[in-house]
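Take a look at this single chain, the form predicted on its own, given in structure tokens.
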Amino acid sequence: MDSKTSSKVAPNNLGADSNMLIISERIVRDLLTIEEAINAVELSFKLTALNQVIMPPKLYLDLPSYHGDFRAMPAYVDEIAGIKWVSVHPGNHERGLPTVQATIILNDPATGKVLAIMDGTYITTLRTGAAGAVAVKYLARKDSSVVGIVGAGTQAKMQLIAISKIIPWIKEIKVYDVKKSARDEYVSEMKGMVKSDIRAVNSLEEVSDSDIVMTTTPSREPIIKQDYIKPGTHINAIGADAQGKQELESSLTQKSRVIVDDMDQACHSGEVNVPLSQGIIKPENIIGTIGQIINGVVVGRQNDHEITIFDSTGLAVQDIICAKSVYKKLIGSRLNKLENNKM
């Protein structure tokens, strides 16, 4: 393709001007609500299941000497391409830094032009919480009213905020963290954000006796035992996102109805990766993806007695479709200002 031909390539419909945008976390927070993120993530699951997404596997750059890793997450969806470069350093809490830090680059797929570079840390937090909310929408019992939270970090807060948008009738919230200060801080902060009774508990058994259980820890050993979970519970297993990580006892996973966000990624690095490597479950024991359930191809919860597990590993398509929403809003607001200035 010569320069004359390439200069005539029609731009996409994103309304970009000639300048690449640099979008800060503050702007992202201003432009993307949790409700919008939930809708965007549900759409991303749906489009993925319909094979309307191009999403290569995550690429891991492990750095054991720094006790962390980097991940490259590219995707194309809904006329936008992009990549998230994200780091996970569990020791950052002691440094006063987020455990997860990310940057997203958006490109025009027709030309390769960089449209925006934006903070991806808040989008990661928001879309992960939104994914948990979508899972609750499709997999939890409709009468669920007691929520148990294991781990009291940033993601645990966003999971609760997101889920409360799906089931605003939550009556009781119980939270456990290995650090008493963390769970007390969680309760203090979240009291002002949810209208439910919320309290810290002193054991995993107490928090696990809930209708919905959310696990958001970096554990490499099972912390939720089969005996802790009552029939009819739905579990959002969020913490396992790399090989060897596991929050749920393998026998619990074996007896439950397991749904994943992406089959290949979950088998490699999700909650199911350890029981698969142990031979306790097989890939065919996984019911399917949440997108297949949304599209009606696979049945989610079959009755009020079975235990359901959503294995959330985090998908690049979630990041890119949320980032597109931020970008379009910002472009729209800029165009509106230009039009108003002309009047």
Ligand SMILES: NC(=O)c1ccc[n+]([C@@H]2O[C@H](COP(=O)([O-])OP(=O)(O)OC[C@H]3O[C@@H](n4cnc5c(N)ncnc54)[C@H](O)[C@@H]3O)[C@@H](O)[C@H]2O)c1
Second form
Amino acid sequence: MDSKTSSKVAPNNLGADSNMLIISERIVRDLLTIEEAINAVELSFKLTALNQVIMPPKLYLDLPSYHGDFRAMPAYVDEIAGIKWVSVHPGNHERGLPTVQATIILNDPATGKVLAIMDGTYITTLRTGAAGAVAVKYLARKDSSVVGIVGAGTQAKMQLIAISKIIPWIKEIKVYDVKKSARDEYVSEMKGMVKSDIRAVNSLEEVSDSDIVMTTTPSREPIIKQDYIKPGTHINAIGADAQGKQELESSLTQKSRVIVDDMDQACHSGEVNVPLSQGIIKPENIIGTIGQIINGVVVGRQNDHEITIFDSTGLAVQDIICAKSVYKKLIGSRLNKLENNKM
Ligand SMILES: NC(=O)c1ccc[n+]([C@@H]2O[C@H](COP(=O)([O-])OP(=O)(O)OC[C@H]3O[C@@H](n4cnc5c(N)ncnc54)[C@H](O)[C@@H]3O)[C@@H](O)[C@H]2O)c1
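Got the form predicted on its own; could you also share the form predicted together with the ligand?
To see the whole picture, the full complex is given below, headed by that same chain.
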């Protein structure tokens, strides 16, 4: 293929002439920082709100007899196409496996050529943490300094790392998990990663008495009651990402200013799915998407007294834009090595 044809086929410098890459979790960890993921995810939200992405709804393969489900998440964003195939099995810790496991396929949108197959488990955690950080940037009170974490698993760890990049002045971190061992492990693991005072607490009431509350459990029963949350709190509702899941009491959602990552996906499978099906809230009660707030077309927090909720379901565009960053960095470093070898 001559260079003229090549530039037509791969106009985005995606390295479409190279062999398909297999990218392991270790390489993803080495190449993508949380700061880069936050910027990439913010861009993906922005482009989604500007209708510059193509993202069909997530397709669910429910396997209740295995206590798990699979999801296919395709997207075209920022001149790349791809799909994530992800499983969620909340009982996996007993088997020594993560609850969420994923693989991503990246394609050249111009030719369909597979550019890379890469680990998607770490990208899922990174982009979910990044989404939480973007929500805190736009929705939390500027003087927020106490953070409460509900559910002390994989997502909870990255949520904290990510939001500490946005509000490095956090004074106090409280963590609650239904399992005492998970709380204690969280504290000992995260102590070395954040400068703030961090401690495990024994009740949902105590953890909820915070400026920012992050819920990251697979609960199907509301665990955070309206009365636990004080005025002015911002909540990142991360755990509910499938039909029937719910972490917040419906009346809490009803009285809060609710912002979603994607309207259709949230109504189907986000924190709002249960209160909507109960008729306690209506789609009109959802203020808008985080992308609309980033773009300035919808107002986020209006004052220091209201409770804001970011309902995160996790979008394919977040995964694919982060996967693109990994792929481009890897191609870049390989080209650099080739150049250096020539010298
Ligand atoms: N919104 C998104 O983009 C997104 C992305 C990834 C995962 N998720 C969802 O987030 C949830 C957590 O995922 P994870 O990978 O961190 O799982 P995990 O298994 O690593 O952690 C979940 C933790 O929640 C605790 N827990 C369960 N029920 C609880 C309860 N009632 N009260 C307090 N703690 C409780 C568990 O003991 C566990 O420590 C899952 O529901 C997953 O589907 C959402």
